[in-house]
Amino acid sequence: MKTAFLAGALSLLLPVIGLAGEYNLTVDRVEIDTGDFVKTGIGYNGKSPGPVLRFKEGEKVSINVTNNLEEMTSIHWHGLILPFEQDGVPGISFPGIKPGQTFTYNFPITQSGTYWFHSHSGFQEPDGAYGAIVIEPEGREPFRYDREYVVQLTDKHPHSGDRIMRNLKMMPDYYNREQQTVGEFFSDVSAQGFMNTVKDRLAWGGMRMMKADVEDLQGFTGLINGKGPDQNWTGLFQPGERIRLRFINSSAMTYFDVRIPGLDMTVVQADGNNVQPVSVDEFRIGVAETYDVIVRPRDEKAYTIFAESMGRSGYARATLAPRDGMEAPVPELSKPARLTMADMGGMHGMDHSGMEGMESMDHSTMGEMDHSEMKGMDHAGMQDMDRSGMKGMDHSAMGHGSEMSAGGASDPFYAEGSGLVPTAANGGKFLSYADLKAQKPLYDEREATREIELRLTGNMERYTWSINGVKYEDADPIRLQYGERVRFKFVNETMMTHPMHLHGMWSMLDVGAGQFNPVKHTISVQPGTTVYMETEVDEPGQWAFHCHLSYHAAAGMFRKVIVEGGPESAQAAEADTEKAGGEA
């Protein structure tokens, strides 16, 4: 009896009811209660979000995934470096997991930090199939903390993912609740004059766009660790403790601006990799990114973790407090952002024939830009545009290294004059990509062997998204050679922000810091900008490369990457998986 009791007690200490290094996950229909609404969704081990999986660097893990759904499923281990056949992307790395079946993932843990996992099948991820991963390093961290919490953000909508996609294809502004008002029109008239305001409205109307098209999806409830603002997830602390907050943005579509009024935050990791510490008042976390920050509350009072959407259409809220039940004031939402003509900068050179009657306008009054080159253009043809007018145009001037003029703020990763340039609510420091420097170089410094340009293209009116004007189903794979270093050039020719995620390999974001450029798995590319990243091609096989906005990826902003060469075993596995993917 005593032996049985000890065995039972030990089992409670092992991860997710398994042996050390072995984990069990079930994929289930679950009920999701946001505090605003209750819906049926998908989760892991009976809940959404799923459990926090805790690994140790250097261990080998086995994860048994049992599909209790009536449809195929999969799990992608976002940001983890592993053999490609364990990456969990149906049709690329494996066929998927059939209903009623169990698939066992086996891979070594070669890194540490904060990551997450989610389904890569249909819209199961926005429907609730996601969870967090925390990996303990082999050695000591280069920073101190006394306790830690995962802070996992998401945007939960009453509609299912399939329904949202149907509505967006039918009417792209279906979920836009931030339409410009008559009051805003008269406010603009007061600020810039009647004729200039009318010209501005006509220009946007001619493009069939709206300044309020900052977010595709509104009407959601922001969740932190599965709890809505009224449910108020709370993390406890003792005054004076250093608290590590592991922020993960698991949203389908929403960028969040995060602040904790009354507390400074020190950013120590980005996408699981250590960075040189930078103190900030606020940061913007793109979809699929992670940031680890250290805070040190010294007073015995509550503090609000406030994450408002980039378009200010919703927010998530949680609390840090010495005792349960304590709360702090919840800030008001900031003023909604509005796109400017600078955010449409990547659309120059298109046929704007739909703007007849505007040729005589002086467009230079719009955002201090001379738009005379827009004469005779038709913005409706974003995807099938004539690019001859773009010869000699250097988009890199719109990327890092430029100075901004919006509200006196500057951020070199936003187009000059962009309406999306973030500013801290208290007038303090807002994190920029330019602030991120690697703690230690991951790779030896060397020149890239070649450059690949990826134009981020699309048509908001038709709700189609693509790369280089070609949707995924019509595109050839991107072929890389094992052992090379590739420099990717992202040119964002749309008015939306795109978080680009390359599976299986690290990406070094070019912030001008040489070998200390930050190492990331997701790179956010703002409208009208050009951003560069370099990738050490050191993982053979087949990988996904896509925008991590769920409905953009589904609409075509997605590519398969094939890494040719490398270990013979991987080559053979690649051939087997390609055959299996074709049969799936």
Contents of the next structure:
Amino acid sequence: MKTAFLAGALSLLLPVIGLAGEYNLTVDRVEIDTGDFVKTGIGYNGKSPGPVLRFKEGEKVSINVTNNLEEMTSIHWHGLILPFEQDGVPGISFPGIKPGQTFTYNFPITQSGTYWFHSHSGFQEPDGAYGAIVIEPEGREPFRYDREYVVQLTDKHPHSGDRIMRNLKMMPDYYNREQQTVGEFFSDVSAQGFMNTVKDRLAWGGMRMMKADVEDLQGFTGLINGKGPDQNWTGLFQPGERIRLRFINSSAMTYFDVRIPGLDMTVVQADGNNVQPVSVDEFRIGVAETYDVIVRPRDEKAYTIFAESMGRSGYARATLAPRDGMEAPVPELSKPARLTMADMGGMHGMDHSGMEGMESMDHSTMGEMDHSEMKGMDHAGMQDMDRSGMKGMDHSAMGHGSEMSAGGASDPFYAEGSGLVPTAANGGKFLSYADLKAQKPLYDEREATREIELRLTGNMERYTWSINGVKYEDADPIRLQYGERVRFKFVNETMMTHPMHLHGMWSMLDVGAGQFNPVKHTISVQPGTTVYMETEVDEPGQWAFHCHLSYHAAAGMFRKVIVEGGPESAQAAEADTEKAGGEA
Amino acid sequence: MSAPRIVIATLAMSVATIAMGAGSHQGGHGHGVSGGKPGEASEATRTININMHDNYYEPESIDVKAGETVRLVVSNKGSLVHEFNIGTPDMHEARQAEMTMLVQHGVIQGGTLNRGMMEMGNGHSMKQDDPNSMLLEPGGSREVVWKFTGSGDIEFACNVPGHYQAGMYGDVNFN
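Can I get the form predicted in complex with its partner chain as well, since the one above is the form predicted on its own?
First the chain shown before, then all remaining chains and molecules of the complex.
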């Protein structure tokens, strides 16, 4: 990075041989029409989503961002490897961009693939401040296609991000339309007085939410490239052509299960990095992830791109067709997923992870739960739970309750017996993280120099989300040493899926493929699971590390990472930024 | 490269007729279209070099005359196992199902070809002995003398799962 930084600095002083591109973005108040509702939001160059920025590997870009809002803004280049001052996180990389100000980002493009950009200020991103980045590689790609489209998903909600956060804080199930018996359940339990004693322990696991709490934000309209299902974004093709679809999930909160009935999709890239191609019928895209797939429609007909939310509360829809105006049938939403005992991270945590405040959750307590708590749960409409599963809880066989598995599907990245394990609508192949293998290792293989455990924690009742039980404001930064290789252990002790995003450095997801572990920027950690990733700490400076669900990040599931040591020039730059921050 | 590979190559040649019969039956659907057949070295008019990369061929098409016999020298310059297979799109599709099985059984693992695992016992064999197919590990190189018997929709392709779909195939253009 030293050379890259020097090169970056030099490029400011003299015209360097090679590519240099200048780009302009304005940050504007815009109108967003989903077909279901119209709202004002935030966009780039007058639109939401903003433009597709097309860069070339090896190019030095300079991007002028003009803030036309009446509040501070920022742009984060999601997944790009760049000097940390260019990363666009207010308070960590730079002070932010003031109203009326134009800030110029300068950085070299050292990678290729599909990425995206978004505001890192407040809830501007859920309000519409996002766009796509496509980087053409220097050499040829390990696959080919005749045409390509960006397919950028989001979950557009009629409420503003600020309002959603207020409502969630006030009543965490405010947007959970499936779940209607919370009040009942609590009144029952509190009448018994039992809840008070174990309230915290149960609340973090959100036991009351267990059935339908797959999504904590419902009531959105799924958009593809800014178009709602009825507005039907359409990509044209000639039969027989190979089409590269660059899927980007820019949602605030929503995971999507994506399929194109009638077409195999060959996944060739994940998070901008080439993977060994794998053909699937369907895949799940986590918030902030990208997947590039190649499809080859041979028939002169329309195909529906169908993306239903993981909790089946909404969907996005688009069309691939030989001519504009052609349509294919739009599938019905599949049956909603239901969390099972296996998804209750707490069930694992209680016995194995020694979470704070959970030590007393021994078998006798569990017995108690059986007698009072379970009754309460019955009242809360737990008809899906069968008795054998309940018995399983008594015997610390939690998490092994395969009898509770939904449909027998399994995936090593979901808890055994999880109700969230996705299955393909046509009974075919559903992509698993376990299928992802790097096309080419990015780093030499070596053993991690140390392991850092990050427990993903939360208290659903108060809508607080945290890491190791501590929210961002109260937490010390994570300090890494330049040159080390860190193994991160994520232990999800909540009942929600968390897409964890480390800025500035790659996350190599451990799928058991050694050197061929896939290289990502965002890693989903399912409820009740432990997932490992490794990072070569090769970028100096300070970086953000957080859950990419907007309202979880804002609630505190967020850390600052400080990389200590490294090239001297970068340390000098760090001091400069702090100075600049002081002036802001 | 190694002794077993030569044996397999030899075997491949010796069962040529049987295998090709199966091949054209499988993929040709009676249209008389097939990839051709192993040719006589003495009839080879020229040599065509084809390099396999991750995951594409170089070149991505070759020009031949109907009935021409050429020497094809195929080299795997990539870091993954690749196949060079001459056939129709239908033949390739059928072959992809077989290859999926090879991957599931661990015969092909990224850059490694476990030839020992092709003999599975119980009389089951996954020996790769079609004359129109070669499976090569990274760094591997082999040649085949091939007679392109007819015209039609003939491709050379890698049927390692996902590779064909990603675009690892080339056209055989008949002039």
